[in-house]
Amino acid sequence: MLRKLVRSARNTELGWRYGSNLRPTIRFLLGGKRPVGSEVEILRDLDKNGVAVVPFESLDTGVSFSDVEKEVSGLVEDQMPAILNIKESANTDHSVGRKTFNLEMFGSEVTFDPNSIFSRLALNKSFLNIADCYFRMQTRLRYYNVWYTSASVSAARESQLWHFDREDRFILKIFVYLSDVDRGAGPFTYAPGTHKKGSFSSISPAFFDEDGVRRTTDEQMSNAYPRENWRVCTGKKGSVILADTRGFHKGGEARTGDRLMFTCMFTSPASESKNLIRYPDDATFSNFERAQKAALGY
């Protein structure tokens, strides 16, 4: 009974913030962080809608998009055998739980390299500031990777169906399109306002059980939330989508073209989310700023 009460308290805003995440909340409040430039409007959109879309160059990343493209080009070349395999399995292997239409190009867990352009992108000033200001606490970077999503003709499954993430009260995922993404390339799609801060956080569309996970079809979602209000995040390469995936969303249902993108995820330090970043024993963080070390848990 006591354990149940404790868990129930953690699920409240006060319990989650001032019980489970008191120290990172205080450190944020004492740190005096404020959004700057485009971050102000991004945070306004995130608070209200749970999703924001901006061009890469509007952010203070300290990373050149052309340098990211150059690194990704080499990565694609190195991973071509795996890409060809995923393009075949997308149509032939419909196993649930394996996302056979999607390739995580660094594997399911990333080995952290402090000199990699991808770790620097995940830990850039704007991403960290937006994450901390949205949560109003020092957040934790849990994951980053480059995804290659193959077009397929198989029925929508797994993350291609509507769902929401459950590991934390807020979950900020950031997607940087590395190829042009139209409606046929599996754009990230969101139901604005269905996150915890939103006006439609209480919607409860019908769902079905897919191997222990609640999934909702387009038809079921449209019965609970108007289709015309869905935010379909198409965009040219260099588009950046920021979303609180505690709200209803889907993505990766590519039909006519493949999708290539970078992604990273921030949660509260007390989140039940797995940390999908491995740190080598000889990893050094002496050149990292205080906020970056906090995001890595150091």
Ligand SMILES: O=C(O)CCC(=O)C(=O)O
The other form holds:
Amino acid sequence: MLRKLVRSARNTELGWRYGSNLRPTIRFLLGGKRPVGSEVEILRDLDKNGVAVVPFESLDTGVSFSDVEKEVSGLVEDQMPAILNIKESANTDHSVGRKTFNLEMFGSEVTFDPNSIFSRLALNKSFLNIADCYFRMQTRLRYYNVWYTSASVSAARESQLWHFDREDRFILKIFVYLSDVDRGAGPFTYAPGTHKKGSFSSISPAFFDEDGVRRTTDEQMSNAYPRENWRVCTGKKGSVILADTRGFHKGGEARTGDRLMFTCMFTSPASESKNLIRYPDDATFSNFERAQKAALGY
Ligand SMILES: O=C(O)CCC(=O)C(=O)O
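In place of the form predicted alone, output the structure of the form predicted in complex with the ligand.
Complete assembly follows, chain above in first position.
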């Protein structure tokens, strides 16, 4: 009974912030962080709609996009056998639970490499500033990876169907397109305002049970939320999509072209999210700034 009460208190904004996440909230308030430049508009969009799309160059990441591209083309070359496998399994293995249309190029758990351009991209000052200002607390980086999503002809399944993530009250995912993504390449798609801060947070579209997970088809979604308001995030390579995936979203339903993108995720420190980053015993963080170490939980 008491445990139930504590759990429901933690699920309120007050309990989540000032109970479970008091220390990171105080640190944020004392740190005086503010959005700068294009981050101001991004935060306005995130607060109101739960989604924002900007070109990579508009952010002050300190990371060169052409260096990212160079690394990625090496990664694609190295991983060609795995890419060919995913292109095959996308169409032949329709089992649910393993996203057989999507290759996580660093595996499902990334081994943290402080020298890699991808860890530096995930921990760049602009992403960290946006994440902290959106949550209004010092956040944690939980995941980063590069995804290769293969085109397929099979019926939409798993994250290709509408759903929302449940690990936390707010969940910030950032996607950086590394290939041009048109409607045929499985663009990330969002229902604006369905996040906790939004005006449509209480919509409850019909759903079906897909192996224990609630999924909503396009038709079910359109009965609860007008299709013309869906934000289909097509974009050229270098487009950056920031979304609070506690709101309804889907993506990766690629039909005519493959999609390549970098992704990373931030949650509150108290989130029950699995930490999908593994830190080798000899990893050193001396080159990282304080804000970056905080995002890693050090
Ligand atoms: O692949 C996509 O665009 C959707 C990904 C997604 O649903 C998620 O990361 O929660």
